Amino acid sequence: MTRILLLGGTTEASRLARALADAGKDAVFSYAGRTEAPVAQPLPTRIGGFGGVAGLADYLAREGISHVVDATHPFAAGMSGNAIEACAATGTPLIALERPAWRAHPGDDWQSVADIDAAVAALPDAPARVFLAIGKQTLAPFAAKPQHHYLLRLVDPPEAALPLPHTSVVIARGPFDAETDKALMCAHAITHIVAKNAGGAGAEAKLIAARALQLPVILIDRPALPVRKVVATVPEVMAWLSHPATDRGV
């Protein structure tokens, strides 16, 4: 019997849910809870974290969990070593659905880097304006250089007093076009783009429009995980699901 876990969060995994559910498949949806008013699913849905990697193993077993779908963002890497790390502990069939990463284009003026404290290094001294588009879990470090203008686009308002002394926040959900982007550097006369390389077409607007803008970009790269299987498209995992021989916990 199938019952599938589906890690959400992303318009990926959004997509996967409703091709579970028109496909009639018993899944679950699950949400980190991160943000206020998630995305209705198609799916049942439950929201919040599992209490670490035992957590999560308890829950396969407890739920009867078969199958196991990642769909997490990129950048998720506590609940995807999580998620690794349990399946292969009861031995549940796992599988990635991630997005590519985004690669540079002619026009691109891109500085890659391996985490944020690398990204916060490669600001300038002098005083810059710098969209930094990488949500609000990890905004402290960039406290480091206060004497940047930053602008923040989160999903829900802040809920305390942001880390950063100059800092301007426009609440907005993706997806999001080039020329509403290039339009929103144009009005805070942004100098320099802060982002995760997270991949997908929802979220590349703002790259589209910095390389029209002719702004540099210190772009982020993704946190390095165990071997896991990969794919890029529903469908994939679609055919993954139905077929009888997948590999446990890998």
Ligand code: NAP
Given for the second form:
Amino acid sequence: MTRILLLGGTTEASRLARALADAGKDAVFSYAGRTEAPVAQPLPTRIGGFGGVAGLADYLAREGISHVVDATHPFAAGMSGNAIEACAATGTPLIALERPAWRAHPGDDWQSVADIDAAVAALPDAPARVFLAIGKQTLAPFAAKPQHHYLLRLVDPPEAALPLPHTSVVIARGPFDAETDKALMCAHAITHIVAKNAGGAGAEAKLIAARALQLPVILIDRPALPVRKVVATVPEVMAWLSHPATDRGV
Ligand code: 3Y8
Ligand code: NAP
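Counterpart to the form predicted on its own, namely the form predicted together with the named molecule:
Next comes the full complex, and the chain you just saw is listed first.
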């Protein structure tokens, strides 16, 4: 009996949810509960953490989950790591649906950095106007360079005071488009962009806009993850789900 847990929160997860619903599959969509009103999904949906590896393993057993699809974001390393451990512990077949990293085009002025702290270090000392398009969870390290004006794009209005003195805040949920992002960067006289190498179309707009405006991009590499089966398209996941070999968790 196939029962699928879809760990979501990305454009690809939403596309897969649609495919699973259209195919009449028995599946549950899972959000972390990071945003106030996540996009509704065409599958039964649960919201909130599982309670670490043990909590997820208990959930898999209790709910009779036969397959797990990790379609979370490449930077959701905690969830992805927990899924690898819990699926190994319970013998549950696991596949990741992950979009390829972005690659610079000729003429792009990109600087790849290993993590958030390296992104802060890569910013100039002279005051600049920085489009910080990395959400709200990792803003604090940028307080080390308070001299810049930061344009922040957040999904929900910030509840607490922001850790940066000079900011403009835009509340918006993607997917975004290049023309809008170009106009936004011009309106705020942006000189630098900081982004995560998320891949996918939903967040690429700012890189396309930066290319048009010939602006430098500081691009944070995605965190390394333990080995797992990874595919990049919805049809590959659908094929994996229907292939009997996965019943042995191979
Ligand atoms: C809660 C679900 C869909 C999914 C849409 C994608 C595209 C738009 C681009 C910028 C970059 C950023 C951020 C971003 C994008 C998609 C996708 C993607 C980047 C929602 C969503 C949830 C989240 C969580 C949120 C994080 C934040 C990151 C904003 C829903 C809208 C910056 C990542 O306020 C917070 O605490 C936000 C937290 C994790 C990163 C961070 O560290 O702050 N995503 N984003 C999911 C859950 O609860 O499980 O609310 O509907 C989903 C999407 N965000 O169905 O079409 O697939 O990438 N999300 C990044 O890529 O850098 C915005 O502004 O240009
Ligand atoms: P994370 O740091 O990897 O995970 C932290 C904890 O959040 C996990 O251990 C788990 O809690 C819970 N969690 C994360 N994703 C979950 C899911 N889909 N369903 C249930 N619980 C989940 O995660 P994150 O980077 O904050 O991402 C949170 C959500 O936002 C994910 O759905 C992700 O796909 C989406 N998202 C993230 C980014 C990003 O830049 N990080 C970008 C776009 C979308 P327990 O340990 O209690 O189980």
